[in-house]
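Take a look at this one chain, the form predicted on its own, written out in structure tokens.
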Amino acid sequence: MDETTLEGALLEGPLAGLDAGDQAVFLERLRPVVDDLGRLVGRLYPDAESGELVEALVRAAARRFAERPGTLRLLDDERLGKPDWFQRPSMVGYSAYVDRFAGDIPGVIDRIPYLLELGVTYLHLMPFMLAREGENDGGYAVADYLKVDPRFGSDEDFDRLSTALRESGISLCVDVVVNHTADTHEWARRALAGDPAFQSYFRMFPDRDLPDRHEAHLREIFPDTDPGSFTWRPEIERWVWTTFHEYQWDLDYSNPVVLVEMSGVLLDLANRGADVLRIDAPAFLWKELGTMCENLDGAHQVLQVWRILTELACPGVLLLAEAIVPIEDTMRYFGSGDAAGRESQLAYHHFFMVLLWSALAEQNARLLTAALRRAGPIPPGSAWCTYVRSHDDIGWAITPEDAGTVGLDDHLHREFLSDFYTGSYPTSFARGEVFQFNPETLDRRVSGTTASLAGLEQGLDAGDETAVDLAFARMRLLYALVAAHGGIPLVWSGDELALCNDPADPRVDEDSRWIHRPFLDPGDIADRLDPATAAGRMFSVLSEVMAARARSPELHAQVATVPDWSGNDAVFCLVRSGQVGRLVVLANVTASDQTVDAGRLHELGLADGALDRLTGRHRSGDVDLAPYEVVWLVPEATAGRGDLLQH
């Protein structure tokens, strides 16, 4: 189908009910990208009729464009006029489970003022759509992508939530579990009933031939609880591909119908008021025999299709790639080569998180600096999501190349980090738990809240005030660094109140990650106002850090982020420099006093004294840093500069 014929079909079809102006808007967005969409479809499905598939995808986008509420259309226009809206230093994220944060969705609405106190402008709520009953991987086994789980509220509550957040200046991030559905999803139920059309939505095999050939190259995600990547379903006498859990069935994107269906899901959620679509596990979307079936070109091409479709129907909406993979693979999710900047606008900086914890355990910044320098820049219209921890475990993603830059053995260093953060290393301050020990590789991932991993739990149990003070200093350091790196810093729910591990959940014995997913007790929330409590102390620390971030134009995501050498291996240095000015971050990652000499500061562009944006304190000469102290230094000459990028 040529472009003129396609436009005619749209005007007679999904765009027919719109006025001429709105019709023209959609067609003007379509013309520059229709050829790109055709090329992507041709690469993904060389044996399919690409014209028909392009028309199906464009029709899906046109229908959602026509259905998009007026308030969201206006927001799209506003964001198109300010394309850096998500890159500004005023962006501060918060991630939470609905029930553990506030009970239900109406409770989340009631706690919007609490989020605003912390400076939050971006809220990621963990999956709250209908999940499989019983085991459901914390909601990631989705039984219905578009129906709210009754445990959390109603569909109307979702609509009220998105409206209330938008009116409060908070963007809503919603999970879209694109790799798999629950085995109770309608598509899976119809497949189990023997419908061949729906069986083709999933990867199914009548015998072990292909599964065995695939598994020769696949890695196990949950070796303790769900070894292997295929599950036998006797009802249909088929092996089903199940990368994660046996009740999560991998979708088959080599079937173009699946791409069209899931594209509709994304666009429908955007029309419900989601500002950010968190694309869960995109690395696994595409499968090819003889490969690990991770990070393949097909997965990236699917994401590029979704980027085009969202920009057609809802251009104010962002894609966030949840790709917890080696850094060189992670960066590809922003788009690479001819597609640079044409994939996800956001991605998680898992690597930075791992390196921060490594630096605290080593009390040395060499690996953090050297490995981060290897990462390099990202496309201008993109941003990292930086974080100290998440709902998930911490896997020590230190590669031989990373470790080798500073003379370390990667395997031994991962062993050391696992020992340290589970508390078995002699000098450890941490109280973490092992998650998914792999007896073949000996890798052990770690679970734990920031407070417990940073030493607060140990210090409180021992009644050691010095240990408690050091733990708070570590937590401040971690959050000051993720806030300064560039992108959107994310606070995991409970960290702002210094909550420690909670072993009370009965699921902890089988899945240690539940230990760091605490409920926010109303008493702890009330304690945020009392500086004598741990909750009050930490809430004050985080509020001050995020307020300092909001008034620092140098922390805009488009400003270059360059790790540099401080001249002292115990002090991490990060330079943010661009047209809006220069900011130098110095962080003492040890429990001892450290100094960065005046000569090195002169070389870093701080020759005539500096102001610490975090504290308002003026610095000159050598900079002395207390244990775990962090400073954000700007030259005195630019210290009074307002946030030019907020206007």
Ligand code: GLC
Contents of the next structure:
Amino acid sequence: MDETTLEGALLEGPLAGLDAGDQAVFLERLRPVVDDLGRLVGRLYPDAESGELVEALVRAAARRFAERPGTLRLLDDERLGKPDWFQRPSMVGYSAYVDRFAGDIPGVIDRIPYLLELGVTYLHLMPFMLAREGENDGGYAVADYLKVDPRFGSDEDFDRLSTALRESGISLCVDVVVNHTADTHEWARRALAGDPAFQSYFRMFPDRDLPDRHEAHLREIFPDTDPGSFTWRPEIERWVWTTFHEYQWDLDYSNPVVLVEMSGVLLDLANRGADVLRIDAPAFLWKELGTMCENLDGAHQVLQVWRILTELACPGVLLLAEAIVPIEDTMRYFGSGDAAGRESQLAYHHFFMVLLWSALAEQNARLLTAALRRAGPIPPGSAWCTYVRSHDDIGWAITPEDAGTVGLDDHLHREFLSDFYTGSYPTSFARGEVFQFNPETLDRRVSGTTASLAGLEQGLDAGDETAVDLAFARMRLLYALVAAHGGIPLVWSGDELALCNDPADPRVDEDSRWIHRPFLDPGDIADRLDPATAAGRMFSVLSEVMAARARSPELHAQVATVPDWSGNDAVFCLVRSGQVGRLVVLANVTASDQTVDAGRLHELGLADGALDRLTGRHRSGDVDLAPYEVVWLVPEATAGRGDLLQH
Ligand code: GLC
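Now that the form predicted on its own has been shown, please provide the structure of the form predicted in complex with the ligand.
So here's everything in the complex, that chain up top.
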């Protein structure tokens, strides 16, 4: 179908009810991207009639554009006028389970003032759409993508929530579990009933031949509890591809109908008021025999299709890729080569998170500095989501090359980190749990809250005030670093109250990640106002860090982020430097006093004294840092610039 025919079909079809101005807006957005869409579809589905498929995808976008509520259209226009809205230093994220954070969705609405106190401008709520009954991986086994789970509220509550958040200046991030559905989703149920059209939504095999050939190359995600990547379903006498749990069925994107269906889901969620679509596990979307079936070109092309469709229907909405894969692979989710900047705008910086914990265990910043330098810059219209902890485990993603550059053995180092953070290393301050021991690779991932991993639990149990102080200093350091890196720093729910592990959750035995998914009880929340409590102490640490960030134009995501050498291996140094100015982060990752000498500071661009944006203190000469102290230094001459940012 040529362009004119396609436009005609849209004008008679999904755009028919719009006025001429709005129709023109959509068509103008479409013209520059329609060929790209055709190329992508052609590559993904060389055997399909690409014109028809392009039309189906564009129609899906046009329909959602036509249906998009007026307030969201206004927001799109506003964001098109300030495309860096999510890169600004005022962005602060918070991630939480609806029930654990606030009971239900109306409860979340009631807690908006609490989030505002922390400076939050972005809220990621863990999956709250209808999940499978029974085991559902914390909501990541979705039975209906568009219906709110009654455990959390109603569809109207979702509307009320998105309106209330928008009115408070908070963007909403919603999960879209694109790689798999629950085995109770209607598509899966129809497949189980024997309908071949729906069986072709999934990857199913009558015998072990292909599963075995695939498994020779696949990584096991849950080796302990769900070994293998295929599950036998006797009802249909088929092996079903299940990368994660056996009740999570991988969708088959080589069937273009699946791409069209899931594109509609994404756009519908955007029209319900999601500002950020968290694309869950995109690495696994595309599969090819003889490969690991992770990060394949097809997965990237699917994301590029979604980028185009969201820009057509809802250009104020962002894609966030949850690709927890080696850093060079993660970076490709921002788009690479010709497609640089044409995939997701956001991705999780899990590598930085791992390296931070590694530096604290090792009391040394060399690996952190050397490995982080490898991450390099990302396309200008993108940003990292940085974080200290999330609802997931920590996998020690340190490669032989990373470890080798600083003379470490990667395997031994990963062993050390697992020992350290599960508390079995002699000098450990941490209390974490093993998640998914893999007997083949000996990998042991780790669960635990920030507070427990940073030493608070151990310090409190021992009644050791010094240990408690050190734990708070570590937590401040971690959050001050993720806040300074560039991108959106995410606070994991409960960290702001220094909550320790909760081993009482009955699911911990089966899945240790539940240990760090605490309920926020009203008592802890009330304690945030009492500086004598752990909750009060941490809440003020975090809100101060985030307030200082908002005052620091140098922390805008478009300002370059360069890990540098401080001249002292115990002190991590990160330089943020661009037209708006220069900010030098120094962080002592050890429990002893450290110094960065004046000569090195001079080389780092801080010749005549500096202001610490975190505390407002002036520094000159050698900079002495107390255990785990972190400073954000700006040259005195530019220190006043933060005021400009308030406008
Ligand atoms: C993502 C989620 C994780 C979940 C998995 C499967 O990695 O963060 O919690 O288990 O996807 O959906």
